[in-house]
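Presented below, as structure tokens, is a lone chain in the form predicted alone.
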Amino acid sequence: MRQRRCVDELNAALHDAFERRSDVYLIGEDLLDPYGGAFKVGAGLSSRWPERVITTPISEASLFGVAAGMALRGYRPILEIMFGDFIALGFDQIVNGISKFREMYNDQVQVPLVVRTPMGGRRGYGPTHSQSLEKFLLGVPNVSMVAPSEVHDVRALLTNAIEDDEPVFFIENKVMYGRPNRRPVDGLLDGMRCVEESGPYPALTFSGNDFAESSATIVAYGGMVPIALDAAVQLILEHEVFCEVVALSRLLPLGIDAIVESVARSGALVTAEEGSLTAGVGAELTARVQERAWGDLRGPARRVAAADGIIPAAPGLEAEALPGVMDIVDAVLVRQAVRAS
């Protein structure tokens, strides 16, 4: 059966939610058909439910406030921020309102708000439309952050986010939209064995040698997952080095059970993210794994990330700034050399 594109699966999840619940609204910029949003995730919704798709002026800070108010009144708004770079304009609403309302009002209110937004580069959009800003949400309490990849069930993840009673930031990688949602079948994907966690936002763990002892655990999310899987295959074919890949879908609250289980087999940790290196998701993951699994690690963790700087628009320069397959391969081989010395 032909695999559908990730954008089509996300669109189907929205149509399902609108069909199932009368309290679901979509709010954001340029959402009306025939445009249907910058990446067409909301295509067709305004034609079927014109009263529940609210297209707005360009004012992200206001959009966060309106969406939060709707959630407090009992609706389940889905806020589309056209580019993830602009969540920065809503940080006061996020940090001092959305994340605090439930506790400030003694659990008498809920904020079932989903913020959908594309993140990441590799499209040549330049410094202000290509960033991955997930790390800036890591310290915000009482919110969830979900970052699907093309090998996750993206339709189920978005459906679960819409049903969540807490605020959820749903981070969609731009490159993922046009790619097939190639999920594992019978525990296999492209010859790699896969184990899926339980729960609404599961991690997937992949192994090229049926979970026998491996040389490293590579942890990735979002757009870095297919790159990490490609690196794992290259390590097998060119270096006879077997690694496990843990593909996270939830970054906040940050669960590391699947990572700890994998590190117990590999003894080594490599994190891969498209955001910049300093104070990144990889730094938090590394710290938490070392707290729980210090005895299993046989050397220092390695972090693969974007350069600490702006992301150029020129394709060649952008490729240099963002992490790729060889960056992960080199990080694993360095760990191999450290272990052997």
Contents of the next structure:
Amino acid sequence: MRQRRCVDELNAALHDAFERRSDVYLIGEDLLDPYGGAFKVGAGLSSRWPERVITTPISEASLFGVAAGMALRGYRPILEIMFGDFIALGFDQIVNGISKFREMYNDQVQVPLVVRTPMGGRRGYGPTHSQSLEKFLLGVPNVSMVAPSEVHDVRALLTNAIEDDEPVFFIENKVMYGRPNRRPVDGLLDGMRCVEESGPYPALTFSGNDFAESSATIVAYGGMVPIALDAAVQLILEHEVFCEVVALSRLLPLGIDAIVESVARSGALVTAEEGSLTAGVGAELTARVQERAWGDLRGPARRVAAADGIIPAAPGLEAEALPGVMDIVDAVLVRQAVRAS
Amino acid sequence: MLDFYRQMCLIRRFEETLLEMFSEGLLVGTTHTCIGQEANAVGVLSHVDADLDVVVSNHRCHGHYIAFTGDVSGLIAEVMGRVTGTCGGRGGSQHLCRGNFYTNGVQGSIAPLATGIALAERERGAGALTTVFLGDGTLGQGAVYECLNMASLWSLPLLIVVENNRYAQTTPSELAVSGSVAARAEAFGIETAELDTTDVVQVHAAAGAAASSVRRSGRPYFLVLNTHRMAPHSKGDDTRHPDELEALREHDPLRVLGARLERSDRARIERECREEIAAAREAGEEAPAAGAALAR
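Now that you have shown the form predicted alone, what about the form predicted in complex with the partner chain?
All chains and molecules follow, beginning with the one already shown.
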């Protein structure tokens, strides 16, 4: 079966949702056909459902609240924020509204909205259009954050987010859009065995040695998943080191069952994220895994992340700032050295 | 007129009771009273249907809440932190939700919420009017202008009421609000009216015209109500000169309307309000406190 691009699968999920439910709306900037949104995820929707695609002024500070108001009143708005960097403009609505309404109003209301937004670099967009700001959402209670990768069923994940009764931040990696949505076939992908959790937002765990004892568990999400898989393959081919890769699809609430199971076989944890290091997703993962699996770990976890700084525009500088395959390989080999010593 | 007086009196007695309880150390946290501004809540919300229409309010929300829901016992229990409170004690004075009534505590953040609610209600097509109450201080928030723009662009059935009490906490509007308040909305193509009174009858008439306009045209409306806050921003933080506060007493909406009522009617209504608030307070005191942490 020919694999469709991730952007097409996401687009299909939106068309599905609009067909299935009359309470779904898409709100955001530059959504109308023939443009169909900056990354074309909403292409075709405004032609089929012109009354339910609302193209907006450039007003992110308010748009999060507009979506919340619709959700409070029984609709299922999907808010498209053109670049993930722009969620900074909406943080009052996110922290003091969306995150609070259900609990603060004593469970009298629900806020079933989805915020879809692209994150990530490697496209040369420079400091304010390349970031991965998931860590800022990680501290927000009462919301879900889903960050699919190209090995997840991205169509199903977006469908589940739209059906979710809690607010969902749906983080779409920019590089992922144009890549094929590669799915394991008969439990295999790239020659690695893969197991997938059940539930609406499953983690996938990959192993190059059929889940026998391995040297490290690499945890990644979003755009770092293919990089982690490449690193795992390189470690096998060039170093004869076997790792497992856990590809998370949900960062909030942050479930670590798949990681803990994997760490029991590997004894080492390496986290990989495209956001900057300090107070990042890896820091939270590390704390949680160490709390639950301390006895399985041979040494401290290692975090692979972007440098604490800007993401420069020039390709060479950008590549220096963002984590790559070699950063993960090196992090695993450091752990491997600990094991050998 | 008697019902207007009764509602304003109920709000006044409610908030005076809160301030008394704070001064007696019976309440913690904060509260923002609308003492002196009651005519706005009562005059505007006499035009809305609590089963159909939606109200979005701000930190200074007790008057709006009581005028819309009539629920003084839920509100006093909420401020007292009781399980019987409107939000089970989770929200407190300025974070309320009951039926079609919502408040939140950050200046300006309710404007986008009200815009989204009005959009939802426009789509539902049941004819609901969404009313949002802002203050002059809130005009410093950029989100307000984003929402005026969207409400006009999208023809939302949204009544925006600005209660201009001329102070943002302690800052006089001369230091915070430039130009014309009404012209802000006019620039977005929104019909506007401005009123300079604390007479509930006049507020009622102007708000009726505003609400009718929104219901008829489906377009937003911007109603500026110049008013006076006779009490502190929250409690005990009034930096104004006592002479200034004394001068405001002639604008007291209870005095303005009360002058046209029979003395016996006023006395009866005031007694009934006192009794209703006292009963609500008593019920609140008897209700269990929310949260077990302090009971151990």
